[in-house]
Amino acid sequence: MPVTCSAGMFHVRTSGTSLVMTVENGLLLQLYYGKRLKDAEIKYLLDAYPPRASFDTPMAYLPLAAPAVGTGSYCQPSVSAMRLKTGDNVTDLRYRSHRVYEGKPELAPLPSSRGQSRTLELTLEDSVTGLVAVLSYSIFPDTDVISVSRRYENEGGEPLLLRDAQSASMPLPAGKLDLVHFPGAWARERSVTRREMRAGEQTLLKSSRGASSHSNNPSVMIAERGASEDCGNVYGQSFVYSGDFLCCAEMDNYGFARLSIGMNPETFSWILPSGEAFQAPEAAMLYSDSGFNGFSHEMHRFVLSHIVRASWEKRERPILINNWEATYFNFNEEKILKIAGEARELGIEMFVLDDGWFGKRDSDNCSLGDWKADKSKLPNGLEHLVSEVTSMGLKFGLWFEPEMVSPNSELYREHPDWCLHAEGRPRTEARSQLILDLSRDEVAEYVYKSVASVLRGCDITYVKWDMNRNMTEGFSPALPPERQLETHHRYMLNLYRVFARLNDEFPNVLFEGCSGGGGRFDLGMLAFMPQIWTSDDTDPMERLKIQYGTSFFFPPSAMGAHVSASPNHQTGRATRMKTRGEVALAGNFGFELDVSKLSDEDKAEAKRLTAFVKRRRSLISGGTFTRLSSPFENNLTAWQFADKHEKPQSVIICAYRLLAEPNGRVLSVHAQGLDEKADYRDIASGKVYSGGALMYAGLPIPELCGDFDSRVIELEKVKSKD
């Protein structure tokens, strides 16, 4: 049985892991999370904790599954509930009951994982305040990920104020541990950062920007000191939420670690009247004993099978061309049709019209919110342009930024109160725009109707949904003063409602998330939009780092990756079309340049790339992705795609060199997970290698030419050895 409960012991088992909890003096303790155990007879592990003669209270060192405030636990609390009448927030959660059931909690409008599952639900209560915490742990038959969520109910007679409302709190054993996280900024998202955890230290990773943000990603790992890509213990959490968050990685003075994630109390509070409940977002929790690659393999499987909408789980994504870097705001119907015609000749399957098609949008200082075609650019209307492009045999996609409003717009002039703002304070503009107050139902309804109206009127099969600034003055005059810190979360709830309605009404539209590139790259967005624009930085050498870091939690099929112009518009770096394309194929492949201006040589290379992607995209998007060499540590970056057979039949190895070296050695990579007793043929050269040799001796990458060169090697299994 995957979940067993006996004599106050709870054992949750996936195919490869065990989570063991117990009740001691009414407290729910997490004794163990790691490699799968035969049974849960491990209560003796409590002896490893500091003696009761310690200066601290027992709460200070026990591995509490739901630490709270004011009774001697000094770690990041799972919940803080203030009694409004007395002003104290002391919270003492004790075990009340449990149940096991098929399925998992329904969290709508919040996004959550889907699919066949079984759930252990543990109910804890504070007898003084009446606060009840319902902790849910859901498991799936095909992945080691455990989905965790928490619901906080007020069964007392007076209202409570929630501040801390965490979704997951993971006690970990003492040891030499490292924190691995993914900070960044616009155009350089998700850098891999690893640092030593020290006793008595706490690291807070957070966003208060109204989005999960470029600055910190809500996906974090703790790894044993010796863990590498291919071995060692790794623990991690990823928040199924797209707004503000707080992740706390801490190690107490005895060396015991804890990782927690949930709402950020800087921008969150929630009044919980008697008889009401607050549902915290879901988090995905995972342990792997096979290093970072093993962790990623399981997380990728979970994202594709249990987060991404079922209709897009295995559907091939079209090769597209986006006109943004080709034209910016300076285009007309003739120019668009010329690019589309050239694109069709290169084998491209979809044209995407980016910013500038609506209102009077000749720059970024106006018209957001006015979602009607600009007749000065499209005199025959959007419908005519879509018809002309689709008649060429291309699909049509369209850019929106529906959450925003320009002060210079018809919408703002009609509804100046519809943006987030604080009464009596200036409204801070960024990129000459303000953020619509989606916490208000009428504003969310306007956003839904604006997008739905355009989609109903044209044959549009792709939407790029952008969000290009962070929140300031994140308050809503529509809420009473005591509820102002609910604004950010109410915004997200209504945004998710809009996404759900659009998904239901337009199930065949491929929605791609974007927030200044990768500023909202999280499991919450992927539940509604199966791919996200990974970064506005399209320089291939920069993209190696961005895509490598993103891949720790997110599969290649979630990443938008385009071939752009050379020199690159973000860095000024000049690179070959071949290199740009071979970096971009490790994601949802597309182009973002004026193909009508390409040389004959580059057009031929673009045709080769599109043909390759069409032939191999099922392997790239649905296969097992493995990192082989890190751009953060080496001059050579490499990764691998393999089919999902236990002993792969088809393998693609991608290798990229940053800088040439005079009289340098030939670089090589070591494949992973092959059938070591089989032979594999290099399709291009005809050379045959044994699987064992490719993994243990390595594969040389010869003939790299100059700086910024790449090689893509296709291997096919040819025979097995006895």
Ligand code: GLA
The other form holds:
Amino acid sequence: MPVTCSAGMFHVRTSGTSLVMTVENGLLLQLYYGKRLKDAEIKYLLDAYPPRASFDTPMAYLPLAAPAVGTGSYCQPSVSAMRLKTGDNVTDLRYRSHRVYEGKPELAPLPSSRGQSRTLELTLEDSVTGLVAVLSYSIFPDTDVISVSRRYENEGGEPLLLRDAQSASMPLPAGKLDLVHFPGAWARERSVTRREMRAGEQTLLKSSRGASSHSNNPSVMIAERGASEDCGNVYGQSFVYSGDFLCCAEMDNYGFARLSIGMNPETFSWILPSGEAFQAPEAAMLYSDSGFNGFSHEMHRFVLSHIVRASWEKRERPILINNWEATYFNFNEEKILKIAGEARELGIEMFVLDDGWFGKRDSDNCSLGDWKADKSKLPNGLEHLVSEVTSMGLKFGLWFEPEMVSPNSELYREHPDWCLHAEGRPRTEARSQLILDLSRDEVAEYVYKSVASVLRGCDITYVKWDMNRNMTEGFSPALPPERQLETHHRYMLNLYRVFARLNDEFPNVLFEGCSGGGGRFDLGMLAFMPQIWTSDDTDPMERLKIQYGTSFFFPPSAMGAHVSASPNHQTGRATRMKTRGEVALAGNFGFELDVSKLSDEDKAEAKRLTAFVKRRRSLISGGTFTRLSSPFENNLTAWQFADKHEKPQSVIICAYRLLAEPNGRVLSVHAQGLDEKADYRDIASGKVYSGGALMYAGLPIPELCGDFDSRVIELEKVKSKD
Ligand code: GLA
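The form predicted together with alpha-D-galactopyranose is what I need now, so please give it after the form predicted on its own.
Then the entire complex follows, led off by the chain already shown.
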């Protein structure tokens, strides 16, 4: 894993990419990020950045790796530190030293990537304030992703106020570029959005909601205008953090682009006394010359091998049934056991009890915080239900929303000051609940204990960790006034501490993240919870878009996907069990409906689906996922799973048609990455096709029937013509 530093040039190389930096008049410049170079002999590129106007300082036009404030750089600053004594925030970072070492910086309690790595560390300093910025670029042997993080230290004698502390700032070449990002809303998460970048424009994507949010995902790409799924230059960043963020995609007035990501200064500042340090979260950055699919292949590998806990990297995930859409709050032990019994017959492996099992929770207006079983629903207690279900041969999972408190709860009556709030202001409720002030250690301790004590008491092997509202009045009267804007971040740090403790104490529990569906779908959550409930929208046709958009940065094994009832509860759309199942099997497969009420035909189909998933889940969750046809552009959506990145042995192609067309043409899909010299047999029909034909001529998808139909085609390599 080469990192070379010579003649003032820093060259970080992954197997496919190069990042080249240099120092000019003490300023750290990022000269190049792109396809791998033989060496770093590219200082001549500086000629591309001549001073353009006598009234600009070099800061205004040079490709600064860490642009700051007040000395002539006008792009989104990486850091801004105010001297509390004088009130100015001029921040001027100049090169001090560098080193290369094996491994990566330790960021705990923040989540960060793991695994064998090597790091280039560059230290910059502001000689007036004593602010020191330590920039780390870490590479891994098996991925092109570079993990970047920044630590800010105060070596001066006076306290500083960090008003901005970004994690990555990536100057990019000039060119015709598009911004690709993933905005959304509840039940409509991560829709693929592509827009032209224009000189002089800055696009700010952000969350100030206390969660990475449904509205914007902290994962963003810049692509050259001609880039498509399968070719072209694509650059991207994803924040390893689950709270507020700011991502800025900008193009200066000369057409040079920059992408940066980090804390959102709107809800963040940090007092940095002399001698103290602030660690900003990590960000993953990636360049691919193979289009969006090439980018996603690398990113998925990175997530599995370097973000999710090692114990879950290859571990098969159980097929579960969740009772939320089956019963909502209206259940009792008998009803649950009936569903669980039927589920077992269908081949399901785990029962998950969702919201409503604790306190007096018959609707969403009470009891959050009171994590004791509701005896009116479970008269024999939770332990009894768990042992009944596990004795059927099913595993047991449980829903919690531990970060919340209902004003109508024992917890709130006892500790009315334990929620986030601002002195003298009303506490805004959403879904009749408030958010616990996790910036307070005693509150974080309560959250940890509430979950841990339930897990210690019974055989629970899965936890769905929900967060069903965003922050308002996100302040903590327990902090001094000058530290109020630290509240959101302190909340996240303590939340991560709770996650780490629970992971350590319960290594066999599979934690699934959730936030009103996919409202906190990010690398920070995935570092503790290897899967996330992708969306509360379980309509299969809507899910095609949501899962497609999510797959740009996140692998299928990160996405919870369930078969729910028809007509669908969110859209009212009626679809076949087969279609619902064939969409859900493209993620972490499960069910979320009352299976005891299914027709015999649907039960048979559900059994077929669970048998299929058991047979093929290692390929689906561990193989290479490739998008073939977009639901945002086409009537036919298609994607592919392959056991190997290139020349696979086994391939599964999934195709889904939205609307039937009278007298329409037969739709085809073009497979990707197959061995063009080999033949592949369609296991169901026995037909044999050459790999080249499947890729270049395409495979017609025949016999689609009516609206919302799907086909899953399993192909097996039969012989190589070599
Ligand atoms: C959120 C989740 C749902 C369900 C409900 C329960 O909306 O996304 O899956 O757990 O909460 O209240």
